[in-house]
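In the block that follows, a single chain appears as structure tokens, in the form predicted alone.
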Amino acid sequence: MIKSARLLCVCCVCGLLSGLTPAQTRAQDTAVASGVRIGLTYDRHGKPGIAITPVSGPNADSVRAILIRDFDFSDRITVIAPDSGEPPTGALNYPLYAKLLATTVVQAVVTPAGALHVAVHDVAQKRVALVLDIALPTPAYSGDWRAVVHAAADSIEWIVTGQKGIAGTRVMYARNSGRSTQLWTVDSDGANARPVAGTENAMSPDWHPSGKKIVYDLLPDDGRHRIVVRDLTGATPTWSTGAASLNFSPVFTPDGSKVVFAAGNDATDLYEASPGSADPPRRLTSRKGSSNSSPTFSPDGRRIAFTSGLLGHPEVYITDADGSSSELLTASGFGDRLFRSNPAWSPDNRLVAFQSRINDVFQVMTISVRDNSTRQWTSDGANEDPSWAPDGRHLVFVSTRTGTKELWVLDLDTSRARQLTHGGRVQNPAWSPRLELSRQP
């Protein structure tokens, strides 16, 4: 089964909890001298097999459950969790791991003092890989508490399958509160989710690429969409625009140096502005009777997908980042019913996912920028809204298919699908960057 190794330094280790202060974490190989280069073994055509201990110490239920969750939802690990059992002592039995056919054995222990101390056993190679030592913040089960477990799990997945992991991510969403809508985010694993203060009557959010800000449409008393950037760490806004009566559906773009909406009066166009200039915003389209918006940047910021209503009505348009050049993308069709909307861009470029209209119900679909080939991803219930983690594995979109509106999030490799929100009424996700443990809203 075994086929290759993957070898990795021990200071390439300690670079993926950068999220977490000095005080917070220490990453080493205890069984080998400081730099030498260490590796687990591993199948790289499956899913490798991750056994996980029972856990001890306080709290110790909570974080298993955490990591058990965590490896599960990244699609790429096959979890080894007996639901009963003591935590082990002594040395591991590696013979009996390798016939339950897992290549990892988790090792994780609470201890009184509140770290979490993590070693990884590469099965193969019948030896501790890796060894964790992070201090678990106060008080137990918080945003910050949970931020750290959810870190230990994607350093481990890193280790294990060479992939970072999306644990350590939120989702920001819009939520229907009556006659208002509020910011709201929750983990990945669908857990801790909750208001982001000071963003009521906000909608269609976007994270800065450094994850320490956001950009969002705001509809105050007076009934003018502003666009309004606010820093996560201050409950008001830093930078606002709204010289149009209608503006909304801004992202960032790729460096984070600008901000890209639509505006207008009646018909939209797409805008470029840069927060914190006094610039009036820079008009990047011409709406040519039509109305443009929901933009949405290549990877390399150099291009531009958006929805335009040219054709009489909507399709996926691909412009440079200037406003130049813009071609359809997604093919136009037949029929009075056509409506194909609210792209993402693929983090790997390869992809831009969209909604489109099917026997009058929304379904999310994808499409090749290569060659325009396409593919639905959904079909039961109305599906809208997708925006892709960072792996650019993994889509979230709003669904109706259990009654009423929830995000859901589907692998694109298994097809598999899991409901990440309760309590309906909720839009316009952004998944988020990978966040640093000091900038969890």
Contents of the next structure:
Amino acid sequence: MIKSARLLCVCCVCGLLSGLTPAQTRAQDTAVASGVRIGLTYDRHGKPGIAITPVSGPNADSVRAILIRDFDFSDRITVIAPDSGEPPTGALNYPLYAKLLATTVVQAVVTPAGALHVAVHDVAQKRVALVLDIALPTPAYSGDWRAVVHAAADSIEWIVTGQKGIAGTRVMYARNSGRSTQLWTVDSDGANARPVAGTENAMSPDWHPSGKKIVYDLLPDDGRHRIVVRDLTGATPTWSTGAASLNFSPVFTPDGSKVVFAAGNDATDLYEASPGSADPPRRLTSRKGSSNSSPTFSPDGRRIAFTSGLLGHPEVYITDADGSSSELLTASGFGDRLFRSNPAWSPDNRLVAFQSRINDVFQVMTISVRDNSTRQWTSDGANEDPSWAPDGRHLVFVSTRTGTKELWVLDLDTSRARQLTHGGRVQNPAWSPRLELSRQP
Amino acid sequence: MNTLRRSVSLIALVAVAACSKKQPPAPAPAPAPAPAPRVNQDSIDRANAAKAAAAAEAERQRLAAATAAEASRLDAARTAARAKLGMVIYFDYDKDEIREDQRVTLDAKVPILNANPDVKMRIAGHTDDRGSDEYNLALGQRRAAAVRRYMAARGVADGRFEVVSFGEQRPASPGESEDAWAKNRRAEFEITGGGTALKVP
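Given the form predicted alone above, produce the structure of the same protein in the form predicted in complex with the partner chain.
All chains and molecules follow, beginning with the one already shown.
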């Protein structure tokens, strides 16, 4: 819940899973991310400056570090975070912050009762623009506790930039032990990585637009893939299908009503099914003899980009959502190693991200849906499996640049990359939609 | 033991009677069925019986050994047949065609499957990890399906095979080398039914 005393601003806020106690990474929380400007002079790159005053109260340093990290990782804000000094008392010295080129000052306190109290000051107007009073769930550093701090960061970002942030989002992915897989989630800032209960042997997850359900490919030891839907808080799957010998790469339709996935006994086509319905899955594509997989919807739900081996090697195609009028999207300009796959349609409908084999390794590229112009975004190590953040400017993907397969986040506007996971052997990242704060009382 | 003692007493009485009469030799009376030979016969019978029993035992053992040897030979043959059914085949990079040098491995399975019409098998296609995770599931499936087609063309009904794919998810050999990749591009075979008493062709 976000309550504001003087000026109400409830953004999309996050918070997802209740009753979970994740591994706590306090050292990480109190470390200020590299790249954050600390000091009196800086280059704003046109990004509004937010000054964060020192914070007082229980776990105050961690709250401040998470806010700083969230603003920094938004890639839309210049963070001004003087490291020394006491929390300010009395009226703020607005002219001083104006000299620091801060448009906004964030003044936070963690109250003895455990509430996060934030005053967001508009430096030019010399007044408080927003007050947030949010109860911090216990225990500190739990997933719910972090979700509330991230929600505060997104609310502040909304006030300062007019843009919805991604601090309160999460990334789901599969970890592969070599003998089996398991789904995990990690917060957008890289903290709070933990397995999703009940998803042993699962891969290729996708989020329901509500953020409350997931669909994935269950691959048990007998090899009989099933498409499974489950509530994130539920103990058991709510629906599954496995009519064909192979069923994989499922996604929800943008309205959340259906699931589209690849299935077949030899070649594979795209099928559509309604979770909860007993009707057999309906075939969408009809491309006899070729492998078709990895569907991704345009934001309006009218078109699907997917991987197809129709030409004898994988390329990305676009079809109408009913499976008609397929056309090759990745038509030219890719050299001689013919392998383009794993499309991901951007939330702003402009681009399709995908992976392309270049000099024998995969790299993440985008192609414009309008004019088919392409751009290569990675070159360090092998990079694959892109998924868009809901802000439409960040991509998460699997990269081997550190020597093991880890998730990395790239900001397309600044080309800045950061490592999201540690521990290796990850695959199939899926960025969540913006998540509602749905803490249990 | 009592019988033996009684027999010995009878022998003594007969001997005394024979010595007490000093008469011209009379035509030898038909030898009375003497208990003595009877006693001997019993021993012989017993010995013979023992011999026969020993022989029977030896024969039984010989037969048992022969049966065991046969069973062991059959076991070995069954094990060999089972091993042949389970033998993995390998594929070229990004290909689902059955390689020329892998046909002999598949051909060796045909007579065994023909001799055991109840046997059902699962063919699992695998890939190396150089493609995309999801596309490799499709490639593994095509590999398993290609094996089923090959077997069907040699007379083994395709309904006896289940085809599944693990893509790159279950590597046989970890690592990033041509050697590891070659070992991972494979189809594995598992008997899923009718394999308890395999008939050897």
